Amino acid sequence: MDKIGQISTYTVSLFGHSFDVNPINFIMTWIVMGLLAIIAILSTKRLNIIPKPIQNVAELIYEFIEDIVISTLGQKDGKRFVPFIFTVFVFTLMGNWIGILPNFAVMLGTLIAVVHNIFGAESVQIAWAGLTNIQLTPDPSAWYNFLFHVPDFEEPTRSINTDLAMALMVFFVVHAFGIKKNGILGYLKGYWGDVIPCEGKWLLLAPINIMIPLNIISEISAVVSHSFRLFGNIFGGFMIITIVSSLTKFIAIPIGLLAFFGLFAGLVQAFVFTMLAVTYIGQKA
């Protein structure tokens, strides 16, 4: 419980400089991706006009991600986007979602134990102190032990690095396509406002447009409130259910807690930071 929320690093020296590096995020951003591609493979590896499971389900996805973006963006810019969309979305869900598979683990290593007990295996000792106090000890040579002992995953949504990473990498795809739409001029045009006209000897007063800093603020803002919004429901969800199944033992009122912040919530914050990312570049359409 004291170790809550601390992360490792190790410091590396570069150029002359010193960066702390969390090898955990590094690690599990890489095996989300390759998770990613290993799906991408399997679900693409032998298309068929009547889908298998995990390529009807990869169909839906893509297919619901693309009249989302379409509706919002138009025919022709979101035909453009739906695979930007559609990447940031699977990745953002991924990452949101791997954090709970030891939990899973965990829980299914304890109804196989339960049931191994209820029909007279003396190796698994179960002692019951209530509902939220339940110590299950299985014994070290069975077969599913192993569930017990899976290593943790850390999301790489969890931490805002991460999230910041995203959300400037949607910052410079979002003005890179305002600026091949509209053109250079047209793009700036849209930090000038409506106050003071831009053309002619009004540009003159450009320096004392009020206008243009406070567009400018608006826009990094919307970077840091971007990313903060994923970070702080990913890892307050994390800490919930950490906090609940360290006083519960992690049998009965984390099961519920588990579906909701790791499945529900991990799905939604998936889609609002995806939709976020649409409407900004709706915004420079």
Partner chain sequence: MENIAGPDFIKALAFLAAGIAMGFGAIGPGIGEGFVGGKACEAIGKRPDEANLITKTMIIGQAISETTGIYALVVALILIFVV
The other form holds:
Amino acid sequence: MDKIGQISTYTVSLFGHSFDVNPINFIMTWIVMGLLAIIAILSTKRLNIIPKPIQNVAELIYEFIEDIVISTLGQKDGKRFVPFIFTVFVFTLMGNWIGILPNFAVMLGTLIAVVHNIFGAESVQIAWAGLTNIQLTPDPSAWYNFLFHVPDFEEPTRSINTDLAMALMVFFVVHAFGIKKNGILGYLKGYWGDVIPCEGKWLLLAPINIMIPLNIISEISAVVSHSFRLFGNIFGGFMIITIVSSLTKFIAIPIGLLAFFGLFAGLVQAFVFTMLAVTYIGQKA
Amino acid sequence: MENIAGPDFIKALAFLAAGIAMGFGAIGPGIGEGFVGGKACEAIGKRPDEANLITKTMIIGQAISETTGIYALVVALILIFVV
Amino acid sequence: MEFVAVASVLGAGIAIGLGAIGSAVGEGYIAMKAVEALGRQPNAGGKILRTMIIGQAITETAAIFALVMALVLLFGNNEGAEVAKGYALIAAGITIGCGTVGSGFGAGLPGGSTMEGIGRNPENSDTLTVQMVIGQAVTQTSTIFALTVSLILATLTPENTVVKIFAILGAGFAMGLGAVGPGIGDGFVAKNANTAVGRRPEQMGLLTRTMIIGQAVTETTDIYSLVVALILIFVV
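Next block, the form predicted in complex with its partner chain, ref. the form predicted alone:
Time for the whole complex; same chain goes first.
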């Protein structure tokens, strides 16, 4: 249970201010992007009329997203937004799913340590204190010791920073699209022209229209709810898995919980995030 | 625990009030938005061709039902940061 | 006994006492609809029983979360903690206790409409079961938020001032009460979506999509509660 709430941060000082940076989150984001790039290259390497399995899966996901976007935004605008929405979807999905990978480095280290111990090395101690409590302590001088310090795979979406960054990106795309589509006046009219029917005099009524601050607050709170929805679900799932694992002393790996919170909730939340992005864009059209 | 003084007591009660305001304020919009979403699903079940229009109407209806939830959020934030 | 020990027992009692309400009502509702369906289609007894048990097992999730939290509160190590820690434990109990009422009851609603659908046409039972499981799983979101805040409160060591104690109790009320409405609302969305799938199983993809968007938007006020609770815990 002592793992909960433990975040590794470095404090960087820049221009006289100090910033807290979470390097694990940063590295995991790049790992997710790298994996996506590799999958994209592999699936489009030899395009064929009769697709290979990996191309088939990529086409399936792409067509699924394309269908939703075009049916919501229309043929012309929809076509322009498909790549953006597809990127948001696959990044969120891969970001949610990467946390279920086990820590390969620690597994490899344990394996080497056990083999090393069998061949009579002094540099590792394995203490069997009951069935559920196996302590493996490698000597700090052993050459494979660094493997035990490699951090776990961590969902980048478990950190609010990643989620907030993505929600802000969607926010700017939505409002830029709104301004481009309706012109600056038409865009502003959306904030105070719709409540009282005042036939073009809406600009004069601006100072006394009580709906303006509320409309602005609801636009901003959309960003908050959009990002915290993803964050809360992924973070909550991680906490539940950690708590249940620690209650069962890590001996019974909660596979059902991993399947539900890792795979299923990850897929649903990635879909929800993407669909809400499409809906926000569609509202400005 | 120190003895509680006047301004501190107001601050403390304001925090409690913020929690209760947001808590109760979230109940109504939650149920109301659920009704909107449910009826939209029912309507799509009857006329799947109009799914786009129904979804758009559903989102707008839910956004307006949510207004009181946003009032609760604003009141809670004022109680936390301004009072 | 010192105050913190009393508070942890009290928190555990609130957690499981209130937390059992919603799931119990929801499961009873599913069973009621299952009996009705059985009255209409006595030959489909096996299918009805199987779907009923799956639905009730998922509806149970909320109560199981409350149970886990009650165990964490009961057996947590609070040696030498200060008075504020006791209030944090009570707040954790309130959060998970109230927070599970909504989605426990809400998860029962789609189960009930699934039973109605099977009672109308037992052939659709597989499609309906899949739809029911998705709807119920998304309905659990508000409970997951409540559990997250509750765990944070249970592992927190707050500073020992009156202002902080009231802020923590406020966080408990915000998240606990705030999870009730969206839980029930999510249940309504899933219920009507399941009724519609029961009538037109061929439209399941479209209906699942709409249901998930509807539920996601319904949870917005729940997210505001989460934000207010996190501000009260960490920022104040």
